[in-house]
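Only one chain is shown below, in structure tokens, and it's the form predicted on its own.
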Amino acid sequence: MARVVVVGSANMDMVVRAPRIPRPGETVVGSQFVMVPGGKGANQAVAAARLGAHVTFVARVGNDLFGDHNLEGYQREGIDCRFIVRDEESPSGVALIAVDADGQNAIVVAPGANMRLTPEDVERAEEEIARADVVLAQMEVPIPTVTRTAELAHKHGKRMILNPAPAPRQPLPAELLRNVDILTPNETEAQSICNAPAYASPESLGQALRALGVPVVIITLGGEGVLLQNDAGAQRMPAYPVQAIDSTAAGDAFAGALAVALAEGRSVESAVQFAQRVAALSVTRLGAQPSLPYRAEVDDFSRPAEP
């Protein structure tokens, strides 16, 4: 069994779709609520884990009913809690989520437990590196952190990949980077990366970020698919259609699904055409961790149709 350790954010998200997304100061009024658990870590987290992988969660939660709620359900998942914390100090983290009418969403994350992550708290799970096939962390935590988890699966010579989401407000350190395999953000997070302008080409993008240090870098295009630059060049692969309801959980289980097939040993194209089936089903249902397809419904779609 592929074995994926993720290390990143915890959090209950809120959301409400509407016709369109409030402009400042207007309210707009919306149609359905649902209130299900998030956060980009455990989003990964719960993908991979019902993509078939065995997943160890490093997290933060508080010692509140949201936190009892999350942890019920990774425990659902299958997912090895061993490592989540329950803080005493701060609060779970709480996302507020407004999906439009073309599945496009804003968001608003209070982090609470998910900032109080430490190196320690990955240091415990230090074993689990070790026996891990890839590894797997976010932004939503803090950056010592993430730089600590990418300095152990480096050592023990595993897979790093890290989904540099949200877009970070400063320079990603280069000892961070030296330590990740492969960096999968979208367009936005890639410009920010770089420091690049609005303008600049994916094609441009992937080359900045290569000249990083980093040896693959995957940037995810919404409905334009994905651009993927390695040694051998840049590829575009393009997406699957599909008609979107919301997109909130679509690079989470993106990367989920990338990290489970290349633990399974596909080469990196393979993976990207995985992840994006598992990415393309993802958008067509509302929230976030219900909208993870299982491996079932993955297979399901990925098969021709009957003549």
Contents of the next structure:
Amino acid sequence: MARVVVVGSANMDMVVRAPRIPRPGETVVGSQFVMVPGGKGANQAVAAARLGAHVTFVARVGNDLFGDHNLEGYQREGIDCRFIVRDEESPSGVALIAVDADGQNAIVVAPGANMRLTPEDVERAEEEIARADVVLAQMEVPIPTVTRTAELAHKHGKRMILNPAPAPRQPLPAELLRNVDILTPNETEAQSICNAPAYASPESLGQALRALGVPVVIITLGGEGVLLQNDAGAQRMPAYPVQAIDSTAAGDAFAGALAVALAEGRSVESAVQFAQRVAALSVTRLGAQPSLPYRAEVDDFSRPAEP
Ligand code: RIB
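Coords for the form predicted together with alpha-D-ribofuranose, given the form predicted on its own:
Expanding to the full complex; the earlier chain stays at the top.
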């Protein structure tokens, strides 16, 4: 069985559908409200578990109702929760999410316990990292914690995937990037890491990221697909055409699926194609974790015939 260790955040998401995202100072009357488990780390852990991997999740939740609810959910998915700390000082992370009529979202996160995940919390899971095929992290927990995760992955010769989301507000440290094998930003995150202007092409962003020392860069471009850049050059891979309801967690679905496919021994190209199918399915449903598909659904989902 493919083994994946995910180090990252766990949130409770408050999601409201609205005709459009409000401007500053504006109130917009929305429609449906749902409260669902989210958080980039947890979404990626759940995505990987539903696709059939053995998943160990390293995280912090508050000692509160949201923490209870989320932990029960991870246990139901068969995730190894031994390295999830109940934080006595801070509440569980919460995200407020508005989703517009086109499925685009705007998110505000109160990180709570996520920001108290320490390098020592990750070190306690070193044995699991040593047994893993792939290690996966994002940027909703402190940078030193992510850096330590990458160091341990490197020490044990494991493939390290970093999904640099949300967009970092400071340059990513060189000691982190040197231990990252695969980086999966969206365009905004890629621009922010390279300090590049909004008009920079994905190809130039990919080159700039590779110049920082990351061998494989996969820039996700929403409905435009992805750009894969590695030693073989740059390659655009089109998205699966679907009717988007909610793009929340599409990047998480992609990252979790990529980790599983690589852990199963697929090539990077084949893993990207698999991850694109999983991400496409996820945007057809509302909410973060409820939108993440199970393996059988992905196997049944084939590209619609071209008109
Ligand atoms: O990537 C989507 C996630 O970002 C949401 O689930 C929300 O919790 C925020 O962390």
